[in-house]
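Below, in C-alpha cells: the form predicted alone, a single chain.
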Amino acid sequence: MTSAELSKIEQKKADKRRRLLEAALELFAERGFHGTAVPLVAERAGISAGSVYRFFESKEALVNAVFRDAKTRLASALSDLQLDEDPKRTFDDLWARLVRFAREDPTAFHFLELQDHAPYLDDESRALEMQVLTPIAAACAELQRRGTFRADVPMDVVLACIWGAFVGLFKAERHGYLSLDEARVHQARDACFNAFAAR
C-alpha cells in the first residue's frame, strides 16, 4: 500500500471520528449523558453502531472525548488573555471572549454547562477543566491583588458567582425567558464586575 493510500485511509478515519464527536456533542447537549444511547450517536453520525467502539471503548470514553474537545475549544477562546493596565478592560475582554464562545459555538457551550462535576468525567477531563479555569482565575486574582476586586471574598467564590451568572444569562435566553442584545450583555457584565469591585 502506498503512502498516499495510507494517508487517505487515515483521513477517512479522522473524518469518521470527527463526525462521531460532533454527533455525540449534539445528542449529549440535547438529551444529556443518560438520555443518549450509543446507537443514536452512530445513526446521527451516519455510521454503524459497531464502528463507534472502534474509536471509543464505552459511552463514558466517548463523553470524555467530547468533553475534552469542547473544553479545548473554550480554552482556545480564552487563550492569550492579556492583563490590561485598566482592570475593567481586562474584565471586559474576558467577558467578551466568553460571549463570543457562547454565540459562535452554542452547542459546545450548552454541553459544557451541563457537565460541571459530572461523575463520569475522568481524571484527564477534570485536569483540562482546571487548566481552562487558570486564565480566568489569574485575571480575577490579579484584579484582587491590585485592589480592584474585594479581598474579603475568596477567589473560588468570585469565579463561581461570575461563571454562574454568565451561564444563567445564556440559559435564560435559550429557554426564551429573556433576549440578550448587546446592551443587556454589557449591563450583566458591568453588574458582575461591580458586585466584586472594591468600594
Given for the second form:
Protein chains: 2
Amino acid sequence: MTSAELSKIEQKKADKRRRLLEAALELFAERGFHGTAVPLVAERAGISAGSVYRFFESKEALVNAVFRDAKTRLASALSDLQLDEDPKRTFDDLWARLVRFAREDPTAFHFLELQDHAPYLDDESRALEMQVLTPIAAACAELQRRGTFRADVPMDVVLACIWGAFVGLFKAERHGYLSLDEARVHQARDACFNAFAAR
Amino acid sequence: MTSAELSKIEQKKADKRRRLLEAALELFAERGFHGTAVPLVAERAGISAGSVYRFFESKEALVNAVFRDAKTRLASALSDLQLDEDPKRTFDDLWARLVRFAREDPTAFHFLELQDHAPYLDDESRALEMQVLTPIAAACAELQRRGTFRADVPMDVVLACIWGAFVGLFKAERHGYLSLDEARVHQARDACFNAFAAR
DNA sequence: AGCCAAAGAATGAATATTCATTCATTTCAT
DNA sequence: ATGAAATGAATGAATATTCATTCTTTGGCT
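Let's see the other form, the form predicted together with a further copy of the same chain, since the form predicted alone is already up.
Below: every chain and molecule of the assembly, starting with the one above.
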C-alpha cells in the first residue's frame, strides 16, 4: 500500500466522519438530542446505522463531538479580534464577526443556542463554553477601560445583554418575525453599542 | 349530592391536574420534552402513570397544555400595561413586569425559553406566541410614535433586541454567570432603553 | 341514618413501539 | 485470498399507551 493510497482511504474515512457530524448537527439543531434517532442521522450522512459506532462510541459521544466542532468554529471566528484605536471600530469588528458566523454557519449557531448547558455534554465540552465568551469579554473590558463603555455596569451584565440581543435578533429572523438586511444589522449593532456607551 | 360535595371532588380533580401540569413544567424545563418520561411526570405529580391519560390524551397534549398555561401566565403579567405620560415610566413598567414574571415563575420562564417553536406544539399553542409580543410591541410602538425611541429602527429589531437582552440576562443568571440584584436589573433596563432612545 | 349496588376514578402491570447498540455476514481494496 | 470496513437485521432496554382490576364515591332503598 503506497502512502498515496493510504491517504485516499484516510480521506474517505475523514469525509464520512464529516458527513456524519454535519448530519448530526442539522438534526440535533432541528429536533434536539433526544428527539433525534441515531439511524436517521446515519441515513442523512449516507452511511449505515452500524457504522456510526465505528466513529463514535455512543450517541452522547457524537453529540459532544458535534458540540465541540461547532463551538470551536465559533471560537475561531472570534479569535484574533483586533483592538483598534477607535473603540467603535473594535466593537464593529466584534459584531461583524458574530454576524459572519451566524450567516455562514447558521445551523451551528442554532445548535449552540439550543444545546448550551445540556446535561449530556461532558466536562470537556463544558470547558469550551468559556472559550467563546473570553474574546468578547476581553473586547468589552477594553472598551470599559478606555472609558468608551460606562464603568459602572458590570462586565457580566454588558455581555449577557449584548450576546442576548444578538441571539434574539437572529432567532427572530429564523422564526420569520424579522428579515435582516445589512442596514438593520448595523442599526442593531449601534443600538447595542449605545446601550452601554458612556454619555 | 350537595353542590358543596360536588365542588370538593371537582376541586380534587382540579388539584391533580394542577400538580400534573406543574410536574410536567418542571421536568420539561429541566430535561426537555423528549428527555422526560411520562411515568416520571406522574410520579412527581403523585399520581399513577395511567392517570395521566385521564387528564391528557397524549404526552403531546400534555406539553401543549403546559405551554399554553405558561404562556398565558406570561401574557397576563403583561396585560393592562399602563402607557404613562412619562415615556421612561412606560418602559420601566414593562421591564418591571417582565422581571416580576421571571422572578416569580422562573420555571415557566425557562420552559417557554426552551420550548418556543418546538415541532410538537400545535396550532393553538403557536397562535399564543403572538399574544405575548403584542403588548410589548404596542408599548415600543408608542415610544416610537412619541419620538422617545428613534423612528428609523424598525419595531421588529427593537423588540428582538430588547427581548433577547432580557432573556440573555436571566439565562446568564440561571447558568451562574451572573448574579442579578435590583441595581443591575435597573442598569440593564436603562441600557436597553438607551439603546433605542432618540438622542 | 345505614346498607348496597352501580358508576366512576385510579392504579400499575402488560403491551406495543421506538430506539440505541451489537454482531454475524457481506463487500471491498489490496 | 485476506483482512479491514461496512452493512443492516437482531437485540434488548426504555418508554408511551392501554386495560383488566381494585378502590372510592354516589344515590337509591329500607
